Each structure stands twice: as C-alpha cells, then as structure tokens.
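Taking the form predicted on its own, here's one chain by itself in structure tokens.
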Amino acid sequence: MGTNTAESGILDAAKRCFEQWGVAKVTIDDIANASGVSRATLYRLFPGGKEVLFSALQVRELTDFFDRLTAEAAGVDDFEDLVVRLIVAATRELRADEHLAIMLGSEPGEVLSQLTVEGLPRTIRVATQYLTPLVRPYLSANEAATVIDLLVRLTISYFLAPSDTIDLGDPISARQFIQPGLAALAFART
C-alpha cells in the first residue's frame, strides 16, 4: 500500500509509540493520540488495527532499507564488488537502526522473531525484488534467487550473532569472508 501523509504519519506515530512503551503494550488510543488522530480514522487507514499497523510499519522500514541499500549499490560494475557492497552497507545499516536497538532491547523475541522466523520470508521476498535488477546481469535467475537468499540470511546471522574475527561491515573483512563462497560458484558455473 502506497502511504499518504495521514497514513505516513500514523506511522510516524506508531514507531514512537513501539520504540517507547513496545509493542504488546501499544494501544490503538497511543496511536490515534500520538498521530493526532481519531480511532476511526485510524481503523479506516489500517483496518484490522494495531497488528495491521505494524505490519505496514515493517513494510515501510523494510522498503527504506532497501531503497538506500540498492543505492549504495548504485555504479557497481563487478559481482565481487557489488556483494561486498551491499553486505558492508546493509550490516552497516543495521548496526546505525536506532529504531532496531530500542526495539531489540525492549523486546528482544519480537524483533528475533521478525528477523528470522515470521519476518525472514518476507525480508527475503523484498530483497530478492529489489536485488535481482542488480544481480542479474551475472547470475540467472535461479542463481541470483539463492545468493539474494544466502546473503539475506548471512547478513542478518552476523548481525544477530557477531563473530570476533569476520566483520560484515568493514569492506576488506567482508571480502575475505565471501571470497571462497563466490569462487565456489563460479567454479560450479564452468
């Protein structure tokens, strides 16, 4: 769903409300006082309520990602540059999601659940929209299917899991690490 400025900034409001008191505790009220408008306004904009919200908030956070992701991609001419550019940018962003440290740390199984079981399907559904342009003009389909997959899922392990010797958002560490793993492809591809 395309946002307007009411429903843009009922989102604006529910992510204060979140970060603030968390999510089970948030109520449709705190909303439609904290964006300034009524309940039915709200329930109209986002009919189902507060679950229905949310979910569109994680759309939303999630298009953004993407968005600045894909333009920190923007120039890249090489397979091995473009993976290591966008892995380093999305750790990096990541890492820099105020929203996603407040949320992590008032509601720890929540965001675990929406970074890996609930919410990773439809992470990986979005990437593979906004990555494949960007990775199809060296892999086929299928093949830029699964890598978008692997490092959706590499990323989000390391950030949830930090190593102590492989760092995803320095670029010369990130290279070290996939180095093998796109050499292992290429070879299959020959």
The other form holds:
Protein chains: 2
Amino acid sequence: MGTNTAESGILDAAKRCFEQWGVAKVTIDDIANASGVSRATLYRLFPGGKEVLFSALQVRELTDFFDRLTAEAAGVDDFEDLVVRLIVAATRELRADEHLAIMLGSEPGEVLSQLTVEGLPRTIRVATQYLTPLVRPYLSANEAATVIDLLVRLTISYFLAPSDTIDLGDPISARQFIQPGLAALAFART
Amino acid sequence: MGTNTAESGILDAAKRCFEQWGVAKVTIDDIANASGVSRATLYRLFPGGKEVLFSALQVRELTDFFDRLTAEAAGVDDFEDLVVRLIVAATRELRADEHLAIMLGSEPGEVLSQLTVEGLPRTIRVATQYLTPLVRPYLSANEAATVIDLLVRLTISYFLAPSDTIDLGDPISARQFIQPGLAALAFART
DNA sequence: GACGATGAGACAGTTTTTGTCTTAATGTCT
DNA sequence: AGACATTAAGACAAAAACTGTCTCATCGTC
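Right, the form predicted on its own is done; let's see the coordinates for the form predicted in complex with the DNA.
Every chain and every other molecule in the complex is listed next, the one we just looked at coming first.
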C-alpha cells in the first residue's frame, strides 16, 4: 500500500462528489463522508480545503491524460505522424471523457473557465513537460514550447467548438489541418 | 392566463432544481432564480419555503399521475379487467417516469421515504379520491378503500423491488397475480 | 510501551440561507 | 388620470450551515 493510496481514494471520492453535486454545492464534509475519512485527515492531506482538492484532482486527471497520450504516441518516428497522432488521440480522449461531459453539463461556467482561462496555463505546463521529450528530436526547445502551446490551444478549441470542415478526431482531417503549419515551421527554420 | 400559471411555472422550475441539485442542496434562491421570480413572490405563493414547495410539487405530480391513470382505465366494464388495467398502467408509468428515476438515483433516501413512509398516506388518499368512483360500481365504499389501499402498496412494492415471478407491468402476469385476491374478496362478501 | 496516524467531535469565526419587510416600479381596471 | 393589486429588488436580523483548527481517545505498527 503506497502512501498515495489514501490521497487517491479521497480524490476518487471528490471526483464523485463534484459530479453529483457540482463544485459549488459540495462541502468538505460531503467529500470527507464520501471518502470515508474524517475531516481532520482530509485537511491534513489537502490543506486548503475544497479549492486545493479540486486543484489536486485536476492535476491528477491531467497527468493521467498525458500518461495515456504519450503511451499512445510511443514509437512514432516521423514528426508529422507524431503531431497527428497526438492531436487525434487527445481529441478522442476529450470526447470520450465522461467526467468532463458530466461536469460540462452541470457546471459549464466553471469547467469552461478551467479549460480556457484559469486552468489553461497549468494544462500547457503539463503538456510541455510530457510532450517536449517527444518532439525534441525534431525541434529546438523554443520551437517545442511554441508548438505544444499552440497544439494545446487548438485541440481544446476544436473540442469545445467543432468546426464544420475539420475534425481533429480524424487522422486524415487532422493531418490535412496541420500540414500548412508544419510547412511554415520548416520554412521559418531556414 | 389562469391564476395558476405562476404557481405551475414555479413548480416546473422547482422540479428542474430538485433534479439538478437534489432536495438537500437546493436553496429557495436557486428556485427563485430558476423560475424567474423574486424570493418575496415565491414565499407569498408558497409560504413555508422548500418543504412546502416540495410537497406542492408532489401533489401536482400525484394528481397528474392519477389523471393519466384514470384516463387509461376509462371504458373498462369488468372489475377484474379494471384492476388489471390500473395496476399495469400504474406500473408502466412508474417505470417510465424519468423524474422519479433521476431522483431515485441521486437521493434514494428521500425518495424512498416519500414512496413508502412519509408520502404514502397522501398517495393513498389521492388514489382513493381518484379510483373510488371507478370501483364503486363493483364494491362497497369500505371495500373500495381497502382494495385501493392494498393495490397502491403492492404496486409500489413491486415497482421498487420487482419479483422474479411476477411482473405487474405485464397484463397476463398481473391478472394471474390478482385473481386469488379478487376471488377471496368475492368469497368474503357472501 | 512508544510512536505516528486516524476518527470523532468540540469550538469559534465566517458565510450562507431564511423569512420578513419596505420601497419603487409595473400593469390593470375604472 | 388615479386607485389598485402585484411584483422585483434588496435591506435586514435571526437561524443554519460550513470552515478550519484543535484536542483527545483509539488503533495499528514497530
């Protein structure tokens, strides 16, 4: 039993609570009860209460997300293929994310804020940590940061507001979509 | 615009709120906002706050339920047929009731209490009011009250905890189920 | 038996909710 | 126009819920 079992159990319970009651209506007591842990323990493990818990949950979801994403992109040895794979997999994961769908349905404001404003810097930071090693064979550190930042923003935007002409969940469409950008990148390097 | 439009609009909003947040988490303000009415008006129309509102909503749902049920049983001119029709229609309505399903999922305790303890007397009272005229051609007033009471309890019980051998949503099964009881009733009258 | 971690719950301070009331605005009727 | 009823908005105090911290008894581990 690793030391993280208690924390992750609490985060599981918090996730269920957020789904059931929404971030606004949940109390620390709700989460304590749902996780079978006393309020004292909860504060000891997550000092700061609901906000810290919510934040910790997002970090966990985010790292899980990018764990799966990088696994998905393992073994691809062409830059364009890699970008396509990443975008498509990320888009499909987002679309398949039940938790995200529930939260978007019950608290669109909070979730949109997390996806596009408040939480975006963190998302970009985590994405950069995870994806930089994958793209470094093809790009400089600066280029990698810029490209990853851009890909995160585009993937989220097209997830939230799908285009009529582009489907980033489809490899062919995604490839077609990114080719001009990659060409421009190659050109800028000359 | 009848005078009941305001009330029923508020009840609609309350219903949505109860579904979204549960009886426990909703505040009067939530319902006031959802119904586009000021809190003052809400208290004027439903003095007593959340409990009174919840109660009024149940009364409305209940009368709607029995309105549909009696319509369903119109024109049946045999006692056994009538009972079968009522039981089957009631069971099917209960199973098809989305609001009930949502509430049972999110707040089983509260809903079960309403179905089996707190709210049962009211349900039986309303059922008696609606169904007595239908069964009076075949039964005395006392018999009618007893039979209706029994049918309500059985229908709710079999809805909440379906039997392996009896399906009150199926006319054949329901008829088979009630026949002994009706025979006993006929015997007792002799 | 000492140790650290935990559950239960007391506690005060804060925030939220409640229920009432007043005021100004709105629409209706004569 | 003027009297009338109804309402939204929001001030207000009282009640309730929530928060964050603390203490203490208990439990399992070493």
